[in-house]
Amino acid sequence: MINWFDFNEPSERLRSVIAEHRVVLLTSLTLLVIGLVSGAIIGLNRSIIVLLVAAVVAPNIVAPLRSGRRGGEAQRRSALRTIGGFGLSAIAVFGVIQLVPYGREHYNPPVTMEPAWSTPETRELMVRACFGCHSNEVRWPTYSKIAPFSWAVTQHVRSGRDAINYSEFESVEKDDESIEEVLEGSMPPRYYTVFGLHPEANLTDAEVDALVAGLRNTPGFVEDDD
């Protein structure tokens, strides 16, 4: 068993721990990197990703670190058991998070007032590019019922509606920034179309120009001159 209170040779002890338990440490680090990258792609909060990875890692990291030095065949068997343990923990954590209530409320309130769109094409382009998060006509995909994707989708819709809701346009109390968002390419966001999701939201340059022109002629959309 490792004596954590032996400070005679701390650097040597650290190297020994890394050498003895490199499978555990490398697997944990790999899971963290994959989790953070995946979370960034789907727009999931980093702290949630870290907690999920910790839940998978924790049951598998304590026993190996408490065990003594192993070598040869015993070390290889221990490594295989560790990797298998990570897999089982990941499956267990995935099952448990399905019980979390957040992300299960998929609702579309009534449409109360939309902008007076300048043309039918303007509305059609907005529906394709923006209504997935900024309206009361959200089409909730199948994966929005599966955690942790459901958490990300719910958060996107809630924050999108809070920023601007085109189905409740009378509630807007300040100049909208939709034109700037479209021109900058930040609407729709990348996570909305990653891996081929929502291909209809990928507007061509001509469609972007048509949308911007239509919004400029729609009451309530004021472009920032700065």
Contents of the next structure:
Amino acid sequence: MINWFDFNEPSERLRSVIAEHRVVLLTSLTLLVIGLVSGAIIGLNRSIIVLLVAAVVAPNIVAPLRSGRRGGEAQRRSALRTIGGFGLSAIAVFGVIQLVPYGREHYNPPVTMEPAWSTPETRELMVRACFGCHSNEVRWPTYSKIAPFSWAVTQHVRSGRDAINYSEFESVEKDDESIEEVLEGSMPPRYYTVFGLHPEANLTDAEVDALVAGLRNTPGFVEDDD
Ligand code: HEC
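Having seen the form predicted alone, could you now give me the structure of the form predicted in complex with heme C (HEC)?
Full complex below, order starting with the chain above.
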């Protein structure tokens, strides 16, 4: 076992621990960075990513620390094995998270009331760019059945419907921000269209203009003066 509390030479102790276990530490850090970056890209909560990475890292960090000091030669030889261990843990964690119930329910409640769209094209553009999260006609993609992507998709649809649901328009408040969001380009969120996902939601400038004009003429959509 390593004596973490060697008060005589604490910094040297720390340095030697880092040197002995640099493959483990570097792999863990790399995993964390990759996790956070891809989490940001697919719009998955940061603390979930940290938990997932911790689950992969933990068994691989505990074992080598327990075994204590190793020579440089042994360390070098075990680098491949260390990375293999990370791979196995990653596969195990991926398997286990499939058992989590959250994200499996792909439910579309009944459509109760849509806006009285000014033109069919307005509705068409809204369906393409917005209905994936703000409607009761969500088309759930295949990857939405696989954790952790299923968690991200479920979370987007839940909070999207909470923010505004164009299939339950009777409950939409007067200070709706739809036109502003489209004008600012902040909706749909960037993670919705990265990696060529949902290409239909990438509206051209002309389509954005048409959509804004269409919404301005649809009852229930108002624009703030400021
Ligand atoms: C990937 C899912 C997704 C898509 C697609 C999407 N949204 Fe959203 N939208 C959300 C989420 C999640 C929220 C709530 C959290 C937030 O504001 O980011 C939201 C919030 C909103 C809000 C409320 C903003 C506020 O501050 O009150 C409006 C209005 C909105 N979206 C309009 C749209 C419009 C219009 C489109 C299509 C052009 C669209 N959204 C496409 C996920 C989405």
